[in-house]
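Taking the form predicted alone, here's one chain by itself in structure tokens.
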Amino acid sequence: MTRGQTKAAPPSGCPIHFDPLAEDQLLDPYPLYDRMREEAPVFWSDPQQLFVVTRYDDVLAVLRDHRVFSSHNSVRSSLAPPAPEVAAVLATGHSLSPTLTDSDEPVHGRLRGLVNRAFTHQRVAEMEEPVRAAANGLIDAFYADAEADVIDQFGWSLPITAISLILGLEGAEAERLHTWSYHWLKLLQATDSVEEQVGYAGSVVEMQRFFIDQLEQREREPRDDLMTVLLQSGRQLDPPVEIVEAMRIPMNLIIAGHVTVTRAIGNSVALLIDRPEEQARLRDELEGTIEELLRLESPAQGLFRTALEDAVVGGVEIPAGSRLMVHFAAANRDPEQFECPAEIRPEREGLMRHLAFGKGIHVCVGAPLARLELRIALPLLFQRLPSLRYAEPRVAVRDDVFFARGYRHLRVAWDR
């Protein structure tokens, strides 16, 4: 990225329509993708009012450079005040933020320092035989059904069962985390009703409640669990963590940690039911083909940002103040750095280039625990279910989130 006063040129042809909730942009956004690339690779979306810039240089850039590009904000599609009656319920809880994801320096290494500490490399490879056990349990369940809801049977149980574990938190709780998980990013989109928003915002009240007397269980009793070495590790700064600022840490966790790997469940289904010359790459080479698949179909698609003061981007003006959306999406499937980008490719040079986690100060802390649970899942379904495939009649239904592409239901059959 430079600086200087040089605009790009405008699109050509037909005028861009960025809406990512429009029903043909959910069912298949990448011709558009392309074409924002070729022709606008850094464009203003009134709609939305931000800029949107989607070349894999150009989103690198503004990753990296933290101190013009502020994250506060990073997962609100919309900075609108939220309606009276939703402010009322918020109120009754704390500020959603700051988070490792929406959070600045110093706040941010504040936090991730904390996390780092208690999210270890062995902690995770201490999940790979739990995770395993998880999945072979929910594909037990269904088996024989010979018919399945990939998501709703499959695809949000088992990541959230591996994060609660590193967490400390019971199984029976899984099912109200998936349901405020959900709800928070519902509300950050706040494009529904005002009604279904406040009881978004009870869900998020109550999740920080929950949260709030997990941890205070733990100053009270320590365990040896995620919380517990948060709260530790907490305690020896300057200033010390108190419980509210620890609270947002595993809710942090909790949202981003499971919803990313459901989406990635059940895009890479999808993809690999498509593609059946390629389902042989999870026995071959399958760490290379996560990556890709992580590749093509981001489950983020992409986050935000604030220009702290005037710059340019990809030779177009960013005044100071301005919302950008850093388009991972359009920028991993960008032929620039991928040759043939809607191609599978484990043994593609730069194979790690990929911006599925997001890259410098906010790249995903979480990401080897979702590499972990894909390399589990995806093998596993495939192996014991013969000749998966879309059930029929086909219900494949696109999840309705601004930022992000997964689905929220997929039937799939297979041969018992």
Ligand code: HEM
Second form
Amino acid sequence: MTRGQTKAAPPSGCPIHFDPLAEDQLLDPYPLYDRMREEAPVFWSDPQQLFVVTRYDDVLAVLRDHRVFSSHNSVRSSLAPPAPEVAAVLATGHSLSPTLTDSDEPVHGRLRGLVNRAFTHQRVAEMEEPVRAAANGLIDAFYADAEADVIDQFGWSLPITAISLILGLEGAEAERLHTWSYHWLKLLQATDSVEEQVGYAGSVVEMQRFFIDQLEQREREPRDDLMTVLLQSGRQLDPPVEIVEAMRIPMNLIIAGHVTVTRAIGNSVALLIDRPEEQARLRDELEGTIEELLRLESPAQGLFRTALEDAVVGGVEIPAGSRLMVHFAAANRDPEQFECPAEIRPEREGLMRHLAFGKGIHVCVGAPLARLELRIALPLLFQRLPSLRYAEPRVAVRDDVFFARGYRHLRVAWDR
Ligand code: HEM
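Given the form predicted alone above, I would also like to look at the protein as it appears in the form predicted together with the ligand.
All chains and molecules follow, beginning with the one already shown.
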């Protein structure tokens, strides 16, 4: 038995089999999350060698205590070293860390300051029209077919267009950026064959080279875009930000900033598709409805922390060095915080308390952009595609990423 098990086994004696990639949990994890919160709010999960924290108050406490709970490896579901073949490919590139997401203070503050300076409210507000035009353009392209894959033909293109526009990247790169980002995720998850992982590692190295090249171009010829701002502001820091350090920032923004929104679009369409009365809320209570959709089907189901010293979470002793998964999605359905948590209630008190964007120093830097994209995308899909429904036969394939929830494919049909 491990240390964690002796201290945090579920009290009922009925073990929690936490396996987000298992068929039933991919399909509907929420009954299990209810059990987790009730029977074993903080439990040791042996297969992943980590504590899972599931109640709202406990998740929030961990997120806020960044001095004790480090974000190193915060997006790695497994810490197993890569196979030698994969490591050999990665060695031809640069280290994947530190990024904004997986760094602690003071490195995090240095990077976050840079991103905050470049990623202003005004810049996001200026995206309204381009994002609307992009969303309409994508719908125009498939409208006449009366059927489409809302993920492949809309869900990932829209957010990647938005973040590319902000960064100042050419639209033609969208496909490559999407594939590289997806491969980065798969590489971190490390569940596919070594051969596939070698391919993912190759993509990640290519993505690094691409961004280094882009930054070098802006060093020679500054432009009016976020990459130039990042570079120029970074050069003024002490010590100045080097190209390799700068390269990880747009990479992080592209990856964190489109796969999540893709998932939010797919999850929201699936939540609303059979519920015409809830669809009406997109017209009347748009902003609150979007918060509820994010709470109910959180694209980032949970992420990871490491205890830097002995700690106690939810009454459970967490020895120094232990890994924890802070389970945003379980916390977001905690009935202690959200009355009738499975219902969409845009009028609920404390609507914005949800943890879909995290909390604390690592709270999502792209939340305003994500909200803007969802405010545009969801009403447009339901308005422009009348009687939106699942296509026949139904294709609704969940993506198998340990800490995320979303669709790989979601085919829909409508009346032209
Ligand atoms: C619905 C869409 C999104 C969801 C659900 C989401 C979720 C999250 C969550 C939960 C965190 C906290 C991570 C942690 O505590 O370890 C986070 C951080 C982050 N997000 Fe998002 N995000 C979304 C959209 C975006 C967008 C559009 C961007 C960029 C354009 C973005 C960029 C980032 C970055 C860079 C961080 C790290 C911030 C830091 O560590 O200081 N995200 N996001």
